[in-house]
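Only one chain is shown below, in structure tokens, and it's the form predicted alone.
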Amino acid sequence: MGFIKYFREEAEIIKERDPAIKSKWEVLLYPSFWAIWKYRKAHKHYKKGHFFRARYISQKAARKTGIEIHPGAQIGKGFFIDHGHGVIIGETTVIGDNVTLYQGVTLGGTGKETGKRHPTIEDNVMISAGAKILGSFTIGENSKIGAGSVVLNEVPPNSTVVGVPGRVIKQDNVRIPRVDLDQVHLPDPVKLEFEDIRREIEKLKERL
């Protein structure tokens, strides 16, 4: 992909997603615009198996944006990082289509693992400010990851996910549209266990 047709592509994802964004020229001052542009660029050279260039230009990269995407990963199209500093995506991590990531992110190992080391996020995910997920697990489409949520198992797709650990606490058979990019309005997993306890001691009063 050529660099204008990269520019018109991203300045299209940035406006759909960003509210902040007047001008399609603003694009050029997004740190996660020249991240994923020099991601490409090097996933190209790790391919054809020029491993060295291709950390070259990931490390260059991710020292001046603070972003930092192994060549070796696999992401696909529509692909946004929101302010991104402090993003890590390991080697082995398989991105799908119109996947958004927060400040935080890590998509990263346990370190007990070899081969397959890193998660495979599936199309139409949300990844909010500082979550973690860690792992060769799959996140199924169309969910959600709650900010600061720490993810270390198998995420089934239409979810929310929340907590540390993650946990799901919300699974619809509905498509989550990829503008849907609320952070906050998440379902609270402690409220909804205090509710339930409630809800318990009620039962017992009636009983007595």
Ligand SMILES: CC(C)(COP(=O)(O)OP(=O)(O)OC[C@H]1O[C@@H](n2cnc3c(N)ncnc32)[C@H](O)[C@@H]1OP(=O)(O)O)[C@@H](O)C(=O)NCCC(=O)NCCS
Given for the second form:
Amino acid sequence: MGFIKYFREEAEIIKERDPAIKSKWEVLLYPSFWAIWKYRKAHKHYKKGHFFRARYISQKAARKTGIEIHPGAQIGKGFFIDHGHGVIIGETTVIGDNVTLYQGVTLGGTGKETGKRHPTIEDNVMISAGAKILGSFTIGENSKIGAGSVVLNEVPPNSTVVGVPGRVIKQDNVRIPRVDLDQVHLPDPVKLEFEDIRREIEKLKERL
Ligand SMILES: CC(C)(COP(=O)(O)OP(=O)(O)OC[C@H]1O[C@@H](n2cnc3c(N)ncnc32)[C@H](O)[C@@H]1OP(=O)(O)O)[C@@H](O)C(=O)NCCC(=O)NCCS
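Switch over from the form predicted alone to the form predicted in complex with the ligand, please.
Up next: the whole complex, starting with the chain shown before.
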């Protein structure tokens, strides 16, 4: 894709998703604009097996934008990273269409897997500031991941996930009730132990 066409497409995407933009020329000031442009170039080199050239482009872009996208990642149309600093996207990540990320998002591995180590993000997913998605599972389409969440397992489509570790709090717009541990009515282990001892003594008395 040529630069002018890319600029027009990005201007539309950013105007739609960032209410802070005032004119299409501001698009040129978005780190996301340059990071994705460089990623598309680096990815072409990666596919041809020019791994050094690909990494050279992506690392140079990472230094300038604060967004590190591995050239091996596969990214669909309509991708947008708002603010962007501290975003890391790993080599085997697969991202669908119209996905939005905010600053500080990691799409990474756990260090325990080989081969496909990074997540698959389906269409129309939003991943909020500082969220970490770690492992080779799928985040289902139209899902939202809350700020600061750490997601370690598969997320079904149309879900909202928050917390550490991340848990689904809404699915298909319906709240999922939280199963809380009762912190008040806990058993008293000392009392239970005394009751056991008392029963043993009763039994011994009877035998005597
Ligand atoms: C995930 C998010 C989109 C959820 O929005 P939502 O579906 O409207 O959810 P609600 O606001 O109704 O919150 C539902 C529950 O989740 C909790 N919650 C929401 N976001 C949370 C988060 N990031 N971490 C922990 N809990 C969270 C709320 O406190 C609420 O809990 P309660 O029912 O016990 O009161 C939103 O909270 C979020 O994290 N947005 C961040 C966007 C962002 O990154 N902005 C940066 C711009 S620079």
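Here, rigid core means the biggest group of C-alpha atoms that superpose within 1.5 Å across both forms. Quick caveat: nothing in here was measured; it's all calculated off a predicted structure. Numbering follows the first chain given and starts at 1.
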- Query: By the 2 angstroms cut-off, has the C-alpha of Arg8 moved between these two forms once the rigid core is superposed?
  - Reply: no
